[in-house]
Amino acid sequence: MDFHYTAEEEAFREEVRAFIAEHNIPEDEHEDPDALEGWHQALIAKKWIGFSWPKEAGGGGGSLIEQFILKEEMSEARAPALGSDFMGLTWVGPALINHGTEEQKQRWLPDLLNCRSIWCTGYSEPDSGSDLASLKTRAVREGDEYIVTGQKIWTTLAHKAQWIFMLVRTESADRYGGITCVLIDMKSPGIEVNPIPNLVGDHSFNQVFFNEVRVPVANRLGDEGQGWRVVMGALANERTGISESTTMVQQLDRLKDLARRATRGGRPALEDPEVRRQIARFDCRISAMRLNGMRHLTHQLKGELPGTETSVNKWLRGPLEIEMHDLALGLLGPEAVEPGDWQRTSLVFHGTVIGGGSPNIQRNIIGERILGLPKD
């Protein structure tokens, strides 16, 4: 693997910082609909919303590497996220783009490219757990339309979504090829959606319940029985495993901030030996991280499809934030039982540890699809 750049890419990095330096906002601006809407307004003059999408379907037409450069120098600046919606520009965007139709593609893309649009997305069910293929919300054809009943659960942002990215099932006797995937409008009649409070009473997770839900044929991307393919490359989308890095490497910083200003027998927490052992041992898993991101950078600039290797990063990031985590409440001693950053942080990651795929779901991925090992 090469590490270095090319005298371009150096030169987009320049042209990165020199926006950064130019319209980054505070972090405690990054909730002010004021100061994004010039952010926003910024980006999507650069046509970096989208960066890496093709050019006629509205993207900036960038290469990969470069939409790598752009993140990277956006995450070390902790500036805001490039666009309004991460779940739509993550995978719906780029789903819309592999197997929707021109009309299906107006229709949506413009309004995620320009920050009008919330999506949320519907996977996860009571039953089903991190089983994905098990679920059972219905979808049965009358005419020119489906009718959706069933429940779907964790879906983060149903709240205040405009539209629901969804599978169901459309024929119970193939697990896989019986599931279909279609675009909901969540203000459709026979939509309910009640939160799921966290437990620092926080609201992201919902429960959504379809009571005979109405949605038109024409709303379902790629073809009946198609829906498994068409998510599986969304979330091997979302598990790009460079983003789980990144978020880790800043998870690093602030755990390194905290053993400076903590003491152990009077002295900086950060001189202890134990405590300079696991910060060291957090460095290289997040390094490993990294270059297993890479790895998965280089198979896509060589045009290969999304490999499983994706779902390394996403099993290493679950003990990551445990342990971090339980470093930083011992380092606050008798603080930790006070309100503070670590102590509401330590009560709301498992729903990133699990989202996406439990550790132990990844680790099935891992052992058969990467190991070779018998299916248990």
Second form
Amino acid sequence: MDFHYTAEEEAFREEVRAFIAEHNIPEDEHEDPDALEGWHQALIAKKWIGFSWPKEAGGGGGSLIEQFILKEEMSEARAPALGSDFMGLTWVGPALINHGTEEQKQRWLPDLLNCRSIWCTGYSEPDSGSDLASLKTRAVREGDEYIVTGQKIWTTLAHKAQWIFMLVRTESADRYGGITCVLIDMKSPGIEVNPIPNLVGDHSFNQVFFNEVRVPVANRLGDEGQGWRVVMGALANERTGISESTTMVQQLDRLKDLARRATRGGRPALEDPEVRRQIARFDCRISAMRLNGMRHLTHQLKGELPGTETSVNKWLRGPLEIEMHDLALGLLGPEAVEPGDWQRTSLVFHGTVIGGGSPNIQRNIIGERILGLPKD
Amino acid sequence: MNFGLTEEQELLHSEARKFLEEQSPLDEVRRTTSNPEGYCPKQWKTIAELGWTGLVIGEKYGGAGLGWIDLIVVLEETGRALFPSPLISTLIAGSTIADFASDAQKERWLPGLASGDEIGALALLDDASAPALGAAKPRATRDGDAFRVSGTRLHVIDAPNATSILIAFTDDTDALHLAYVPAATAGITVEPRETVDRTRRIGHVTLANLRVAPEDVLASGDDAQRVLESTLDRGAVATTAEILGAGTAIHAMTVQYAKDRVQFGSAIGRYQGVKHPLAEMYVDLESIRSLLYYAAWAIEEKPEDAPLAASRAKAFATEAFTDIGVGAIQLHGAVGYTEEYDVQLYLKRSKWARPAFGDEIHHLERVARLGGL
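Having seen the form predicted alone, please provide the structure of the form predicted together with its partner chain.
The next block holds the full complex; its first chain is the one shown before.
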């Protein structure tokens, strides 16, 4: 057990801080394309996008510990994201590195690393949500191509993405072994993207129709029938990405700021012991998430790939979001009925909590795959 | 950075588990705890020979010279086994003396604590929710270069078996002092009390005009404050280690029951009403383990982080273990309500662990304060 950082790691932390001092952009410019372009170019020059990816894949070859330091420092400085494509960098790239051919890596990784592509992910279908393996979108082999027909839904960023990382059915009789992973050009003839406004009216996700879309067999990731295996790894990375404690640490700081300003019956809210205890409980749980994440990282340092343990932090995040927003809106009092930041995030956090598998699915995974209870 | 146990620690872990499974299964625990002293002196001697009582005491004084990670590795197992003994109090007394006492005091106390001839107790708290930093109730007056101390401490863990006791008191200038004194001194009386968790013993300690000589005093003033706080942190972390072991044991029993018990034509663990609470308990136990490892590491390696880390661990573990105890009985149904079934022993342990070294109300307030609120 050793939570000390080495001299090299401490030096790296200083390097990150110096980088942030030079290149960071204010939070209100995080959506400004020109400001972001400068930020991305500086990151690319450092090879800090795909920081821990192997050098031969074009990544930075950095250690997982240094990556942890990089993310913590960036989060603390409220810096923009490490790259422009969360989905591409969090799970498409790692899936390409683990399962792709040399040719496929050459084809897609450079654009990912240079912020020149955006990926979306095609898992859910209208009748296949939590029961993902029941998916029906068909891919029929015809020479060097698959003909893909079906429908995906809740597809975040499909309206902006150049590529979709998706699951199709190549064999109807075999529930898991009939699933294959393909990478499809979103400009292919036969694809239609329709927006689905979310509950605050934003356009973030879509339904996507595939009508006899021709996909080269060269775009298949892994062998035919190996899609479920590819996606289990991708989902573990997605759950890790969603449950990074850095986001929750920031949210806790915001909640403390709110509590310092809030009053109840003319008295400071922080004089209420139950308010203090509630915030302290969140602090303990977020600290547990951070340390759980570090413990999982230790397993990865020994060469294990992320797996079912990622459901632990994914589960912790759900109730935390719900309860932290409940307290925040309570502290706001009557102001909670007006539009505002907490009011907005109290509605949109549901997307993060359901995405990557709902809390009930996480508890099924833990119950069945970790505790060995019988399948539902 | 490394979150793992060393090979030696893994070995210590498996040896501790093997020893307790063989020597102290739960039917043995039930027999032992029906005795008035509540522990088995023969087993106590054996664990002392294994080096457990002197785990964090230097080899110079007859200890094993190991660290706090080794200590929580052993306590996880004593918690899992509900092993009845005054081990925690003796370990914390030894740890505090080893880190904060004078050389003469170390010479005086550490060999006995390491060998198990000496059994410690910590008479420090006023009540579970407010360990009284800076306002210790026993008061002292000067008597030449000594003190005369009077006051009571309630529900002192392991006091009925202790041969020496750590006490805190304030003098007439309101300065805090910590002293380690033989329990058999004139002026100390211990009144044993009944416990709900029979694997634990407590007593009320009354000090009546107790003479505390200068050589008994471990620390005074700001130093005493620091040592008192660190001692309580150590107690909280040690208790959390036992919570982790006991919580893991009761969870494993309940998971097994959910696999074996058939109702409505299926093992009940198939139903989400049973499966999901068991999954949540697992997440809580994983989180306790992470918080515990960091807190134990911080005691030795990063003392400035230890107060917050210890309070986070004890607060989280206290609330989670309370829920796990109740949830495990409920998932067992009527059989969990019987005297015969072991699951009730762990429920009672959860009641014991809650106030020990500060309950959740105390530790959550401390997390809030140390977190800048």
